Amino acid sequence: MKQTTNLVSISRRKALSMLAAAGAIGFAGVPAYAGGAEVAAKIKTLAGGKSVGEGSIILDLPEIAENGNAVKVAFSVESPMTANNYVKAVHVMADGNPTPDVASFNFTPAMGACSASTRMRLAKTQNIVVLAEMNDGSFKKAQQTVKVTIGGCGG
């Protein structure tokens, strides 16, 4: 049994336009990543232009993540968590994700402690920034770099 194949001829112009369209679709699918400037802008927006201090935030992040699909991010903020002195909110940001926002946690004095953990996806080595908003309107931040490797090799 003989098979026949019918080929459709297209013009060079149509072939180039189809190739350009495929390239545009492929390029549009590549996400742009936030950088240090986007994280700094987000911090400035959240803090309303107020100065941001360092300290009293303890981060529990891996130094090296062999698999960036589920990286543990945990923090605790040293605070008495009383009605007069407590952490209102904590914001987690990353400078290598498509948007700097990763998670936000709200706290009340009734919670007794300020700590939380979650998992996030990291596509590449990047800085994780944790910003704590206190009830008196002050802000504190902590930052750590997480190196993402492929199967534990270099990266």
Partner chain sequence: MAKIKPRVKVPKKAAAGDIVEIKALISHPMHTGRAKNKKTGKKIPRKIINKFTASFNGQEVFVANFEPAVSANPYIAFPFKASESGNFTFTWVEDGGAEFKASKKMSVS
Given for the second form:
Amino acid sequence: MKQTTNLVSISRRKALSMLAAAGAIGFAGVPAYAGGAEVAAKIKTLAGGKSVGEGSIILDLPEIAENGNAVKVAFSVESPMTANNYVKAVHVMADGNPTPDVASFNFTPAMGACSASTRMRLAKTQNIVVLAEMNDGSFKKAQQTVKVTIGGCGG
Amino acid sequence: MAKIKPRVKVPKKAAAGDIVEIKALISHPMHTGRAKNKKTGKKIPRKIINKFTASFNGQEVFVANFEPAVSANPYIAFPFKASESGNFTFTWVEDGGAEFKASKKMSVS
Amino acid sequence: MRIAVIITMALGLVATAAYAKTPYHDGTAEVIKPTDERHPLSEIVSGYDFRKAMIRDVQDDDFENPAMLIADYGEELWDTVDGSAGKSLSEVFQGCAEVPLNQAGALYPRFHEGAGKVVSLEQLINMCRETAMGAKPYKWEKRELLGITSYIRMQSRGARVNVVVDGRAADSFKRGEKLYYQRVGQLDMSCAHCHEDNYGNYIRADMLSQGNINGFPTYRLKWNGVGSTHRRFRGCMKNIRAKPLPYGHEDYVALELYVAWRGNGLKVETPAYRN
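Form predicted in complex with its partner chain structure, per the form predicted on its own context:
Next comes the full complex, this chain leading.
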């Protein structure tokens, strides 16, 4: 009871981190999740340490997924997709799965546009990070959280 | 292998310059290698479709590399700019190297 | 122990949450008024309208819906010659089903004159295989039976469910109704506790529907595949800690007839996609 009162008086951010810590203890012994650090390291490797910009990427992800077994992930990257100016590759990562990689896509100017849609497994509520690699060697990224609800009825 | 069958949507006709959408589905359990068989308690070994490629008139135009986080019965949709009539070939590659193929014609005017 | 479980379940049943965003909650669902005065509800709504867009969008597009992979396989089997009579199901179905192909999906389960009892669509298919084709029956929940059942029911897609529960089907209907309201299992619950009293509410994070079966066989994310109505019944039984009955059990056929009747007037959606 006392703890509840304490929680009310602390900041939302702190409460969330406390909850996260409690969750981590609760899940000890369960396989470790990738986490934001692993995704950040992955981006660093892919981008070769270059700075990664924001913008140009539109994500289409559900706010709430009613089941984590097949969550839509779709994106489009603004690009003229000409021989001189196109998106080479897009990497989709998730920071709450056992491993961060979800899928990667190689694009060509013949496609005329840069977009794709697929379905992924999400172990829990987490952030989805999409990293786009342009043909000139520059990188862009976008990120969004997807809430995964665990259903009450199996069968 | 009759059990693994793809399903692809390509418009039969398109006008030159149009950007068309292609959709592809294949039946596959996408075993992650983490799940256990409920009856035997043994781990089900990883077996996924790890790669999907789309070629048009022999030229590779799009590749998707899948990890175990891609859902069972993997689905992929992507755009393509119609410029000439021709034939699409789609290939799904399974862990271990088995390949599944589908092809579709598109006429462009 | 049991009380603790019941309390947990009761707490899990949260009144309609603000973030529902389903057609049922925002008023865009197709709501049918029951025409049969025996119907216990004043509105009939498909399970589709209790789902969020992520789920509905997949069902709306046959090229996104993974259930179509199985229906395609069913179409292949439909025209495949099998058994000692040298015939395919497509050649014998109409005579054997006692109804046209494009209505079978809306009319079954149904009292079958030849069999002298109410049979489900799966049972009808196997009857046709055994008697008219001289072929072995397919096993329940195998790709073959799910595929061909999906394919046949799909031929009625868009037609209104219209199962007949009077006349010689009346006994089975009454049996199904009794089973629907019968408390079973360690949780001592009936179908009605969730699907009549609490549809539109959450049970933990899951939105309860009316439990209509107009989309079966359906693809469920929980299953990562397609399953039959009886598989769903078995799942519900396990959820309430009751012993599930075998596939094709007479009681499940009766319950299927009754539940299908509760959805009379809804469009056949097979193959549906659910969470």
